[in-house]
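Listed next as C-alpha cells is one chain, alone, in the form predicted on its own.
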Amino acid sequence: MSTLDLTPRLTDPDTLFEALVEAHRGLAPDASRRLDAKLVLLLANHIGDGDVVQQAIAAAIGNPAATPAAPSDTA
C-alpha cells in the first residue's frame, strides 16, 4: 500500500492558489462545485492509487488517524 506524501513540493503555491481562485471567478455555486469535482477526479486519476486518494480525503476532512504523519521539519 502506498502512502500519501505530505511533503511540500509546489515551487510556487501562491500562483497555483491564484489560478484556482481565478478558475472559480464568476461561476455560480453549482458550477464552482462541478469544477472542484472534475478537478478532484482528474487529479485522483493522475495519482492512480485509490489508497492514496482515500488517505488524501481523510487528511482533507481532518482525520489524522487515517493518514500518515506529516514529515517533521527538523532541518
Given for the second form:
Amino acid sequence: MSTLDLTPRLTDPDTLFEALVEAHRGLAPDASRRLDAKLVLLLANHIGDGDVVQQAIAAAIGNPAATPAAPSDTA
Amino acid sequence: MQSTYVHPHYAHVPPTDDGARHKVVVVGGGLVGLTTALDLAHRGQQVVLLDDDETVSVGSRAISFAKRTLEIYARLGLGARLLGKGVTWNVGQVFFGDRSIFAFDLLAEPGHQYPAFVNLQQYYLEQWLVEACQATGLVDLRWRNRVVAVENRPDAVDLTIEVPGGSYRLTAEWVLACDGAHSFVRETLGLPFVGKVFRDRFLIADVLMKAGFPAERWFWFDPPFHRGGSVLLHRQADDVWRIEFQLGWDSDPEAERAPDRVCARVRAMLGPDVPFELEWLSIYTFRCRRLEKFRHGRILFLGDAAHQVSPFGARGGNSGVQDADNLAWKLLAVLRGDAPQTLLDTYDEERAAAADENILASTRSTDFITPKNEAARAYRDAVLELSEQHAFARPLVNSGRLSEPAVLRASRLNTPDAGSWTGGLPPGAPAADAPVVCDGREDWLLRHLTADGFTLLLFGTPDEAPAAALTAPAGRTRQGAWPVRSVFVSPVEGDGVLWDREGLAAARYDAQSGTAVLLRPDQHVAARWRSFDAVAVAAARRRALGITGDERQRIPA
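Return one more block: the form predicted together with the partner chain, after the form predicted on its own shown previously.
Full complex below, order starting with the chain above.
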C-alpha cells in the first residue's frame, strides 16, 4: 500500500495557492463547491490509488490516528 | 387503465386435505414463489404452493431480467419465451440537464446466448411460471389460500390457512416463505427486518405509446422537463414504456397520483405531439433492509420476504430468482437424504452475502441519485459534468449498478484454489456461457450442464483427457445421487466433445489443456484444478454437498 506523502513537494507553493484561489473568483458558493469537487476527482483519478485518497481524506479531516506516521528514518 | 394485458383468473378449489402433511409448502405465488416451486418440480419434487390472490401481479413491477436470471429460466424451460416476448437491451444512456453525456454497453463482448437484460412486465413471467408449474404435474397451486398462523416446530411447521368459507391446517416439513416485502410469515415469527428508509418518493408511470426511442435504458439527471429530479425511461413489451420520476420527499403522494398531473409530467417529457395512454401508475418510497438469518429452523425466506433493495439496478426480482436457484437443489438434496440439513445454512450464508452486496450497491445508487446534502450534490454534479468530456469520470456516474450475479466467494462449499490462475472463474462464481459446436451444430456451453448433479468441465483435446475421466460414467467420479458428469471442452472438433471453436470457453474459464472445473447443480463453480484428479473431484463434490468428515458415516454419497 502506498503512503500519502506529507513532506513538502511543491517547487512553487505560492503560485499553486494563488491558482487555486483564483479559480474560484466570482463563483457563487454552489459553483465554487462544484469546482473543488471536480478538482478532487481529477486529482484522485490521477493518483489512481484509493488507499492514498483515503489517507488524504483522513488527513484532511484532521484525524491523527488515520494519518499514517511519518517514515521513522526521517528526522 | 391497463389495456395491453388481461389478467388470468385462477379458480380456487376448496381444500380436501385438512390436517395433511406435505414435504414442501411454498407460501406466496409471486415471481419468487413460483420460480422456487418450478425449480423444485423440475427436479422431481412435489410442492404445495399457497397464494392469497387468484391471479398474477398487478402492475409491471420488476421489469428488467438480467443475463444470469435468463440463464436460470433457460434451465427451467422459459428462456426462449422471455427472449421472444421481452425487449432485449444492452445499452444505457445518461443525460444531464439537456445533454446526453455518455452511453454504456452492458454486454460489450460477443459470444453469449442471453443478452445483458430483457425487459418484460412481471405478470407475463408469472403467468408462464404458473403454466410451467401446472405442466409439471407436481405443483399443487392453491389460490385464495391465506396463511394466518404459523407454528415453527423443530421437525415440521404447522400452518393454518384461511380459504373462502373457512380455514384448514397443513403440516409442512419445510416452508419456503416467498410472501414478499410484507411477509406474514416473517412478521408472525416476530423477526426483525432492519435497514434504512430513504427519504425520497418516486412515481412510476407505465405508458402505452408508439415512440421512436430505441430499446435502451435512458436516465436523466436534472432534465429541463423535470428540474431538480431524475427520470428513467425504459421500454417493455407491448409498446409499454416505464417512466419513473423522482418526486422528492416533500411531494404530496395523493396529489401526484392524479392522472391529469401524471399526464402533464409525461407530456412535458415527450413533447406535445406524442400520443400516449397511461397503463399503470404507482408512487413508492423504498427501503434497503434484510432479515439477519434467511433460515429459521424449517422455514426459509426468499426474495423480498428476506431482503429488500431500492429499485435502482434491478436487484429485487433478479436476486429473488437467484435465491430460488440457490435453494432448490440444496433442499432437494436434504429431503432425499443426500446431504445434511446444514447444507441449508449455506443458503443463508451465500444469499445473505449476495443480499448485502445488493443492498450496498443499491444504497450507493440511491445516494448518488438523491444527494443527501450540498456537498454530496456538488460531488454528484461534478462527476456528471466531468463525464461528458472525460472518460475517467464515467465509471463514477451511478444511475443504478445493474444486477450482476453474486460470486459466492466466502462459501464453505467452495474448494479453495490451488495452482496458479490469472483470472477466469473463481470458486463461487456462476458458470460463464460460451458458444460451442456440438455434433456439428452451433450450441451453447450452459445447455450442457447437468441440473440433477455436478458437471466437470474438462478442457483439452480428447486424446489428452485423463483415462479416469473418460471412464467417468462407471468410474470414481460418478457417485450415486448428484453424480458428476464430465463434459469435454476441446479446441478441436471431435465425437462427444464440445468444440470451443472460438476459444471463448477456455478464455472465460482461464483454462489450459488439462484444466478441470467442477460446477454445482446451480451452475456455480465449486472447485477448479490445473489437472484432473478423481480423488480431488470426489472430495470437492462432497464438500459442495455440505458433507463433512463426520457426516460421511451417515449420508450415503
